[in-house]
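Form predicted alone, single chain, as structure tokens, below.
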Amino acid sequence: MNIVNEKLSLISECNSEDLRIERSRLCCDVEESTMEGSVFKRTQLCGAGFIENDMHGIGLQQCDLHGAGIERCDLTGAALVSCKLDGMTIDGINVQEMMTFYKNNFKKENTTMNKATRKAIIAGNWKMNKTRPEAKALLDELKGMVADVKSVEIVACVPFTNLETALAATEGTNIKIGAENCHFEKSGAFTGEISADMLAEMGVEYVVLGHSERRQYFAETDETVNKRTKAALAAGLKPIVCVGELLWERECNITEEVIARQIKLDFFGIEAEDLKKCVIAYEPVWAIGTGKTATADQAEEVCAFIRATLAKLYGAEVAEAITIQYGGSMNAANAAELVSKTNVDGGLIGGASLKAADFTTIIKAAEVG
């Protein structure tokens, strides 16, 4: 149905899929309406009110919306585009005065300056890989190509048969060495585990908690990898916490439920001065170790979601100086695109973290941000 410059009185009670009103003052209110798909084209608005209403989808393209008032509505996915908004309001809240504030606080290059607040951090998470004459070699070559880096935090997460040899082969590098998991007791009956006192006796100062691996391999839960993250932090370590879902988590788009879930359960109990310790690596669980990669949109998109569960749990103050990294099969190739997103601090890196040359080149991505 298409009406042009026609007076109405009254639509009431219609199914107006299709509905095209071109050229036409609205100054009425439209209440309860469904309105999925609209676009209103040079329209004026004026005083009109919506009220609860359905807006998904709706665009409003260089309209007229002076006094417009959207209460109680669903306003996903609409899209406000060269309009006059002068004195609108969004559940009283003044559109103008709001999208202001917005600018002054939110801006690009204010955001940037906030992620060079972050300490940027590039871990190498070396699994089950490296005898200790492979693991002195590959420390001894890096050291050398690294010795000038001084904005990015390096680590090298090693497996437990090669902490000393790591800590003798960096002392007095700027390389800091982890560990890849602790038990969450001090001491006791738990045949081939590490407690986390035993790993700070040595002198090592990260510990990678939660991975993929140990959750599906070795039956971590949420639980224990909060009991875990409470063991580091009264031992003086600081934890490298993995959070991410499954492909078939992402597939039923319940990431971020996945997501914050785990970042409730994980750091449950944990108060702020303690989470400022922490390190958070979302690894979606699909992209480790296969080849794939979240694109840096979406890796962007669910770090900047963490950051906004931190803020709910903790305040935004807080949320803000969590260095939050990418892992999942980042590399020297596609180092740079993600860590140049705002809310991604870095990477816990896998196997590029094996070779000397690939791990430089991701950490010296992390430096130019």
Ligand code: PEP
The other form holds:
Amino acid sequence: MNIVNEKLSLISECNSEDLRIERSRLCCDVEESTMEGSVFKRTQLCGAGFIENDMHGIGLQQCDLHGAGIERCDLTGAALVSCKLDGMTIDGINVQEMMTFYKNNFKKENTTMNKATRKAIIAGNWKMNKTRPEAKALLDELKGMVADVKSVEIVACVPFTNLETALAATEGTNIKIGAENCHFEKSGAFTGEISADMLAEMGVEYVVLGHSERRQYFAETDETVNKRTKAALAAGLKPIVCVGELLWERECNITEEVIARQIKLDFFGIEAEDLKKCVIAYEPVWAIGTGKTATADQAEEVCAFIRATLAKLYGAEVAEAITIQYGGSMNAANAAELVSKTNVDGGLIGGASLKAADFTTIIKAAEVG
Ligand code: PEP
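Next up, the form predicted in complex with the named molecule in place of the form predicted alone?
The next block holds the full complex; its first chain is the one shown before.
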């Protein structure tokens, strides 16, 4: 159910799992309701009381919650993003005071909360670049620069022709190798294609799927991305599945619809245990290779939306475990701010992954992110 621009006075014993309230005023009480996975966006909730509700996986984005009170609610997996919280209480505890106490009393390793339970992944997507000697030279330079990195998973996704060279150059190092695509059939008359089994047999660990360039220039669809993801998982590969909106889709204000649709279709029929082996890369198409980066807040907003969508489909625990990267003109200068965001667990990097020094700066930004 969608409620936009409404003034509501009471919600009681309502059972609405996909409730979506946007730009509304709700300065009243919500009692004994099931609001699992619901989303409140830009809504006035000041002074509202939430009492004994199932608010599992609920998302509150840019809401005014000042003076609101939450009592005896199930808030597992709930996410509050960019909300006004002064005076808000949960079971009588003042949320802002609790956050200040938390910040002051816990050291850095505890401050990222759920983010700390997910390992950041920085993956380079080399696209159609580098001959074998060039690939070896880049990886030889990179491995020396990142040898001390432990808390970030480093991946280089390289053209098929470079896989063997890349695997040999990175053997025994902390750099993992990925491919840039795979076909969904196991074998057969598919000239020019490479199967997931062929990659796995070589020792390749990751594979980029559904990249916008594949969707744009090679007519890949959500249906084939879904089939490729299933094939990659069956072969034991870790898929990095790319989703993202076109510029005009963002301008038409349908980014969330586009992303939700891609997530639902690309992961259709994939069980939670398999989903946990996947990485999702949020790559706004307008930011790829254009030098136009999404702001850190835009990246966070969509990555948080992806997590909330996964929470609705798979539950909050699974959603919290998934690594969600940002990709789109991420570089040495803007990486730190992007990866510092709560729901941005690393990046998929195109152009900047072709220079060892720049890629290293991004990796090191994710170490502290
Ligand atoms: C990409 O190819 O996935 C990508 C994000 O490219 P770039 O960093 O060059 O925008």
